[in-house]
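Starting off, we have a lone chain in the form predicted on its own, written out as structure tokens.
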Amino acid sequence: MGIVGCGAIGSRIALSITKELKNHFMLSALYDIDSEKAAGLSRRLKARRGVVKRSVDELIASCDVVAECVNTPAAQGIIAKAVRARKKVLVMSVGRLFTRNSLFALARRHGSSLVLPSGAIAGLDAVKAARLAGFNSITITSRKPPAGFQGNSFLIKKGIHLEDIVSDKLLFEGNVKDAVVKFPQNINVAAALALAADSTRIKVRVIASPSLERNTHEIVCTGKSGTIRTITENVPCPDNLKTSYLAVLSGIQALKQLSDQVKIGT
């Protein structure tokens, strides 16, 4: 197995993969545009001679499976290399995905496998199963502590200082395609429950809460079948106070499935 990015995410699935999905898995190839970051990788994980590669062409011929874990721009053409190749790639920029659907087309045209996470949030087991029945509305609300936008062009180009937000800021309110262009960093659960439902007439509403200590997301799906609420509370990454943590779980758990005879939910 290859990952590509080794910054908190790719980091924190690479030591799964030497301990609780050694038998499943085994770690062939780490990339990262920063050599140092892979490099360091390597040395922490004790990794045979050869694992740090110089390429994302490399790293792609060397293993089955590829672990895509950059979140920038680059991601889409990364995954569109391995698709090619004919390799199993796990997504984690699902947010990158979601503006290049063709990649789906791509992927079974090539006989690929690109395996997506549900990331920071829950339930998306029961919207693939209602959106059978189709849905009346979807909606998911993503509150964050103010520092969690930081950086975000956006935000910046609207001259939203989040230093002077004292309580609940409404920053944006719209369909999820403009969702996943202003926020790339932060909302790939907006992209996951909008591949999950197959339905890009989700309302989302992004909230800066000064209040809050951890992200939240909140979905209501209403349809045929009943309605769906979840909320999701989470903690942040250790190593990465922009990652939560379930996000970091859910492909760790996802890759385990990809390889498990017994898989549980759908």
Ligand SMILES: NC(=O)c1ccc[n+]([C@@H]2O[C@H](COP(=O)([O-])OP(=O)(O)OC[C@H]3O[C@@H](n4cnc5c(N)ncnc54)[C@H](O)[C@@H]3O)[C@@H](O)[C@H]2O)c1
Contents of the next structure:
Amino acid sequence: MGIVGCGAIGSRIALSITKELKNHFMLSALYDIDSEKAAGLSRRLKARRGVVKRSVDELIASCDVVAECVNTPAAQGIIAKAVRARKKVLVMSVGRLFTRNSLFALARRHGSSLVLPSGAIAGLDAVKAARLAGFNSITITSRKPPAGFQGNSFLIKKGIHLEDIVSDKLLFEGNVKDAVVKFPQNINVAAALALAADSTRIKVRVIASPSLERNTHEIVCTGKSGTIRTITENVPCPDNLKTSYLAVLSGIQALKQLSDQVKIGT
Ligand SMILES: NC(=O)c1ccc[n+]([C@@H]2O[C@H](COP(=O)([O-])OP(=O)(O)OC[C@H]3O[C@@H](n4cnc5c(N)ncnc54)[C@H](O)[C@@H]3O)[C@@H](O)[C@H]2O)c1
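Next block, the form predicted in complex with the ligand, ref. the form predicted on its own:
Up next: the whole complex, starting with the chain shown before.
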């Protein structure tokens, strides 16, 4: 397996290859635009020489499965390259993929596989089943401690100072297309929900909540099969407060399933 992006998620996926994934994958390549991050991770893992690659192309050439774990729009180009090379690709930047869903057609044309984990939310299994009968309404409300929105350029442009927020503040209410553009690193969950529901008519609410210690996502879907209501209260990943620990675990579990013949859950 090759991992592009050796930050919070990429590092933990790499570490999982020595634990949960040890019977499923071998780590063959690491790449990060910050070469010291890839080198540091390789040292921590006591990986063999040559695991750190000098480019995405070199990484893609040396593995069958690519885990995309970067935090920039470059994710789209990395996924496209891996798909063209017919690799299986775990996509963590689901929000970035949402704005370039032509990559789905590309993957089907090239016989590649794109795996989008549920990430920090619960209920995509039920949403996928319920969509066959149709929905009346879908809402997702994401609440995070203000620090989880640090560096967000939409909020900076709006002049919102996160440190001044003393009670719940609605930062955004709107559709999923707008949400993924304004909160590219916070709203992978809304993108995953929209893709699972096969609908863009989703109401997204983003709230900064100083009283919260956990990133919380609440989904309510109503439709012909009934109502689905899920809440996840996630511990932030210590390495990156914007990322929920559950999202990391979800990526690892998705990889495990990818290599398993038995599939449990829809
Ligand atoms: N699906 C979900 O539910 C979910 C949840 C949390 C985070 N995410 C997404 O997963 C991705 C990774 O999250 P993270 O917490 O590990 O981020 P992070 O900031 O901790 O790490 C990202 C790493 O990518 C590297 N990088 C940036 N551009 C690169 C490039 N062009 N090539 C190679 N490396 C590059 C950075 O140097 C950094 O080391 C983000 O896009 C995030 O939005 C998804």
